[in-house]
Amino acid sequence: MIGVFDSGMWGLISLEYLQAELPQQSFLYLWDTKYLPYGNKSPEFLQERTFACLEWMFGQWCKLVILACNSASAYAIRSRQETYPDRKVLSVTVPGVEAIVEWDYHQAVLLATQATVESDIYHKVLRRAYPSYTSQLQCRVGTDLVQMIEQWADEQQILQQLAIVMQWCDDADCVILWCTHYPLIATLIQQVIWPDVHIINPARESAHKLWYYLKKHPEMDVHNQISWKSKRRENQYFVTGDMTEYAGIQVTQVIIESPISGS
């Protein structure tokens, strides 16, 4: 079983992409509703809380977990991989960076949360994986956008905020949606940028890359669900807060303790 983790329910969008690429695979989805959102949390909290949630997911027979939350990935994924090499943790962050290079973009605009921007994770990944590649990354913090999406704000309000956030991006050749909230407003983002500017959705990119990853690493696919002949198993959905159902999905509440609470 493959795990998918996010601080909120918007990681379900990432899950949809994953299911489209691996229709026979079963997934365990955990969202940390007790402490959402992650975008304004401290680095210490993000690392400790993410580690605690990953440990719980590994205890549910997930050998592979996808971090759909970029804020969590920014502070947790590298050290987590080094500490537990037998348990694989992937994120939507690296495929987003890879897309910049693969499509030869050199003026990228990063739309992210405050925590992701402050981590500088995108520059670190780019320098480590592609040291000779030159690309200018402009950072745009969309914290207010996240709150507006959470509150189901009017489209006109979101467009007005986008116009503020995305100003001075006339020379951009791509915009990266580095938060699981932003794919929900991708069509609105396209309205405030030049028509020929490409939008990169790391969630979609990571789902596509996962298919190839499992082909190369069958040991990470516990139930061998990569086989197109295998029978689809049911997904499992868990939350850490007080919730029993979301959009018709039955969820189970779990208690996950971590050394650091709050922000």
Given for the second form:
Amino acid sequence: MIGVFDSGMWGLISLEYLQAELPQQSFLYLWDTKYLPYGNKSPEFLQERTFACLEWMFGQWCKLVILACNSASAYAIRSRQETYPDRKVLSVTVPGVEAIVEWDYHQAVLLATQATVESDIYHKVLRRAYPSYTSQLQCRVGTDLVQMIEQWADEQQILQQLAIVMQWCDDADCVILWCTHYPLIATLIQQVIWPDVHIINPARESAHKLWYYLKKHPEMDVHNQISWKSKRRENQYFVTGDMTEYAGIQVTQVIIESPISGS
Ligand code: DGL
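Could I have the structure of this protein in the form predicted together with D-glutamic acid (DGL), to go alongside the form predicted on its own above?
Whole complex next, starting from this chain.
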């Protein structure tokens, strides 16, 4: 069982990409509805809360967890890996950075939540993995866009907000949708930037990378280790808030305690 974690339900888009790449796998999807949104939370909260959710997922036999939530992975990815050497936590962050380098973009615009932008995670990953790569990374905070998408705001409102957020991006060669919600408005984003600016969707990139990762690490491929006890099951969906069904998906509420309960 591969775990997929997000603060909200739009990590389901990441799950769709993962399922398309790995149709035989079953997934456990946890969304932390109790504390949504993550994009305006403190680093301490995001780290502790994500760790608590990861512990819970490991306890559900997830050997491998994908952090679909960019705000969570910005603060939690590395330190947790050290605590659980036999488990793997992958995120959408690194494949997003790799895409910039692989396509040789040098004027990237990163559209992300406040928390992700403040973490400076992409500069850190870029400097560590590709120290000689020179690129201009401009960051744009789109926290309001998250709220608008959550509230199903109309296209004109979103376009107006995008025009503000994306102004002065004329020299960009790519825009990275560094938040689970932005793929939903990718066509609107394309309308406010130059037509030849490439939009990178880290959720799609990471699904593709996971396929390669599992080829290289068969020990993490839960599907390959199927026994009579654990043959492929349907996906399972869990929420931390008070909910039993969302958009036709049956969800199970779980209580996950974490040391920091505020924002
Ligand atoms: N899932 C968050 C992210 O990708 C966006 C929504 C939120 O703020 O919780 O950063």
